[in-house]
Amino acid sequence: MISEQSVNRILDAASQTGADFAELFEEDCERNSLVMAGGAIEQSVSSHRHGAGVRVMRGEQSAYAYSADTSEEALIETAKAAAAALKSEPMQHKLQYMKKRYTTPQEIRFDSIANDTRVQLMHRGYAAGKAVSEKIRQMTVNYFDQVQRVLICNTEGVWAEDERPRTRIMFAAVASDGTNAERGSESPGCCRGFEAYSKAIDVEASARKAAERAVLLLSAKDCPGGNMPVVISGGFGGVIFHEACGHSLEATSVGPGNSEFCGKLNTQIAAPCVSAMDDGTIPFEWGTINIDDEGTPGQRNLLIENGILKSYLIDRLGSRRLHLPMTGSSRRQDYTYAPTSRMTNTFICPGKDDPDEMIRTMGTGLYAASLGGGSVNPLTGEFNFAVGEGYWVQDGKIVCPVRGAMLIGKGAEILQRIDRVGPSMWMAQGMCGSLSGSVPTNVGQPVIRVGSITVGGKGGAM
């Protein structure tokens, strides 16, 4: 990594046109990615990314520049390019670092295993998925692992080094009955070395789950549309909070006034049964961080407590805009992006309600066992989500699987309509895209019930 003497000269160059803060982010990342289809490896890529970026701030102004060349000379020029965006008298910074080094333990390092070991793992999942049913026509397995090493230094004395291992395996199954074809997927991941596949991830069970979902959807009916109660399961069900509320609590949206929750701290934004967290400190989870990408330690942030908004997710620039402390929430995809406020492991906290009672007393509506992709407008809170696995409920009883359902609504309204929260929370893994690129995040919740939500569907009466 870059020497202290070079860091000092780079940050000094970044401060020459009036920055009151300058930061260097260096990244070195090794990654392995494999794709299997039809039981054979179609693609195997090993890559090595290295580069650095320099960010400068003055008040609420910010500029960022980056380079794949991490020589001192190149990064001084990069610093000058960022600093050129600020026009004021030079500022002096006394640089004295508190050096801290972080790492996530790895029992089996990725650079210690051969690709044959990865391929054997993928074959195990492939065989388990194909064995679910003769209707499984296609099974695709994607595997990746990476170790990202970063150095973060700034003019406030931060010197933080971190080593970050992550791995994920993704199964996509296609089932067909000769007339229709349906798809199921499952994508577990975590922040560990290769021991993840003996300690945390059950490859065969995940592959079977993907295949079983695809087969199930072949017999599903088109979901009716309308306004109705919906029970949403845990795990990927948590994407509804992630999209409908989480993005609107990021300083990226709140700071410029582009969130429906601006100015709502310490006011009720959700039903009293709803509490929510963003916790980057949970050991080994997919969205867990030792430090964020500004060098601030990961934190457990209480966002909502009994329906009351308690905190936003705040990076350094957001802290300046909102005059609130940073929350360890600054993240970026890689050195080519400036950091901004992002989620880590975000979830609705466990409650006390019985999931069976939720369905038994809901009348007619939808049980969403899994949600798919979604999108939201943080300014208005309007969202939509695809239901990956859903069931029609009639008179408090599950009648049949349904497909093609969409959940449509507005975040602030849906939070107020949650009337039940179950006692057990679990999470699922995903990638979240925003201004600073795509980052790993967990979504989660217990089983919850929304008393009334718009369901889009093209089915008729059941």
Second form
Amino acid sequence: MISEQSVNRILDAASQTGADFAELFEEDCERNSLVMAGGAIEQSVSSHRHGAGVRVMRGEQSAYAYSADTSEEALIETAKAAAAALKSEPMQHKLQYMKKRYTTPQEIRFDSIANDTRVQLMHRGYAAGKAVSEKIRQMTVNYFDQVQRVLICNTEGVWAEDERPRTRIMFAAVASDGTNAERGSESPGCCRGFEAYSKAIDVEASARKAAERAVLLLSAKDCPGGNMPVVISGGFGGVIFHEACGHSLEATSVGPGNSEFCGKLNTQIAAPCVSAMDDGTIPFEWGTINIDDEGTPGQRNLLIENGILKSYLIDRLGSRRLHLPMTGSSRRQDYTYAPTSRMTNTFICPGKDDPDEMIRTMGTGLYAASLGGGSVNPLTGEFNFAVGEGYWVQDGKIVCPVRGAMLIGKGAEILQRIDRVGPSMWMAQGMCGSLSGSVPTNVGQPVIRVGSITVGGKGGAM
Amino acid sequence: MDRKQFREELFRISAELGCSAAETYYEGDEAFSVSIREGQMESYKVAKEVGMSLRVQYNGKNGYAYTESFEDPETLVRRAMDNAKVIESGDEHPMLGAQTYQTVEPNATPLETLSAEEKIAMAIDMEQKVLAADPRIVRTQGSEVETGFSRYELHNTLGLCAERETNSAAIVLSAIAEENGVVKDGFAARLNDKADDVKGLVQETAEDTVFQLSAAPVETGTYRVLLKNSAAATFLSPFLGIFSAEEAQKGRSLLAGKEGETIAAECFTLWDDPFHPSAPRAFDGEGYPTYRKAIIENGVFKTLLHNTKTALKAGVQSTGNATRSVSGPVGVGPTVLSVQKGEGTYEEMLEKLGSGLMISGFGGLHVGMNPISGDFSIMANGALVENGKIVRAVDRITVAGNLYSLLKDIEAVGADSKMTLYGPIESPSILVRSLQVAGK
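And the form predicted together with the partner chain, for comparison with the form predicted on its own?
Okay, now the whole complex, with that chain kicking things off.
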């Protein structure tokens, strides 16, 4: 990592055109990734990412430059390239740091295990998934582990070093009955060493779940389209909150006035049964952070309390725009992105309603047992997400599995239409893409019910 | 050390440690971008990236390792060898020796000679123009000017030497329109050789954004659909994997073994065109010479796309469709895809549609696609069309169907080709007999 004297010279070079704030982010990341298809390892790749970026700010203006070359000379050039965006008199910053070092405990470090150990793990999952049914024609297993080391220093005295281990195993099954082919996937991950696979992740169970879903969908009918009540299961079901609300609470959207939740702090934006949290501090979780990518420690942020909006997700630039404190929410994929406000582990808090009653009293509609990915336009709040495993419900009874359902709507409307929230919450892992690249986030919720939502599907009447 | 020294060291150490061949893939990128919002600089980015990927052949297997720091060649070689040792797949993937290539001039872009100050001024000017274009446009979400330069170098110990450079440029405008409490956004972009078309960009952004203000869903039902050019191109992008021989060999493409069969309407022809002026290249990701080919010709499926590994397995020749990135292994994919033009302007295609829906854009396209079955159900927006004329804007609907049925249901292909941002794919407007729509 870069020496203090070098950092001083780099931040000084960054401040020569009037930056009232300058920041250096250095990264070194070692990653191992393997792919298994047809029961045989067919790809194994090691990668070593190394580089640094310099960010300058003046008021609400910001500029970023980065380089794979982390010599002092190259980083001074990088600092000057960022500073060239500003055109004012040099700023003198008194450079004194509060040095802090963070790490995530790792019982089995990734650099201490041989590739064979990873391979055995993948074989175990593959075998479990394949054994589910002879209809499983293809089972792909993707594995990766990485340790990212960062140094974040700025002209306000932050000097933070952090070590961030992360690992994930992804099972994708394809089932076929000769004419149709369907997919199922499960992708558990967490922030810890290789002990993740004995302490947190059950590879066989995950692989089986992926395979069972693919087989189930073979017998599914096409989901009918229209407006209807929908019960959404917990875990990855929380992607509805992530898309319908989470992104629209990020300072990236709120700061410039481009969110449907602008100016709504302390007002009712959701049904009273809805409370929601973004919590970067849950130990070992996939979206957990010791510090964010500006060096601010992770926080537990209550976003919505009984339907009332309590907080946005705010990074440093967002804090300047909104005149609100930072919330430990600034994240980036790697040094090739300037950081911005993002989610960590985001979930709807547990309520009191009985999941069986939700289905029994819903009439005709959809039970979404598992969701796929989604997307949103924060300006209009229009979002969409796909239902991976769905069931058609008629007169309060589950009739048959359905496939190809897509849920669309407007965030502000959907939040008001949530009429049931179940008692137990669980989370699932995803990758979230936005301005500062792809970052790991957890989504979560208990079983919930939405009174009415537009369901897209190509099926006719059931 | 510099990259040439680093490469030579990698080759020397690989040979010493018992690798039968070694190959380096280098990529160096320089990029600049500025985004203006409300006359102020919202973001400004200057980038210099380099990376080198080493691929070794050890005991008949490929192993890869990648680094952005050209300091420790031995560690990189050992990592690549470790990765080769765990490969269990029996598929052979040899490296190519020296090749000869067609000469390709790097594409020029109209923004190359501009200074940073001129690019900032251009972005400010674009924003002012779109704000002036219509009183209902109240602000922008960003007015961006981006330029980039990339250099690729592929070398191996068997004599392969393939080097190329590309330039890129983009101008992007994203506007916000407001009327009677309704807020809508819209964006447009111009790429590479078209990146100086500020006038066209401003007009398209303003018109599309303002048009959406009156949008509302339509009744749930079955509709005739015209996929407007850029929407048609964007729609195809998540399905590109179905043409990959690798996906077919792994049981993930329904096109496996379908060569020679009719899979689309006769009016539909799809090209893979490595020499397309938007991004011309004479060799693919493993140095194999590229050539232009029809994937679907007059509705008949002609060929899957191959690299040397999938070709060897299938007993055919590579089609020059190896893909490569510094951080991953050699893969398979299209170069530039181009749907062959038919006849008719966009207005004439609306007339052919008669009454139905024109779809101009999708939301969360990747979310509602099943690339294996071809099923899709995606959020869309566009317009309601009656007797060949646009009646009103439509949003918050989903269109659902199946790609393989859709290809056969194509009634006509227009002549109004456009390149999508998500590609590279270009397509004219495409008229489809029927799709299922969920709305009101």
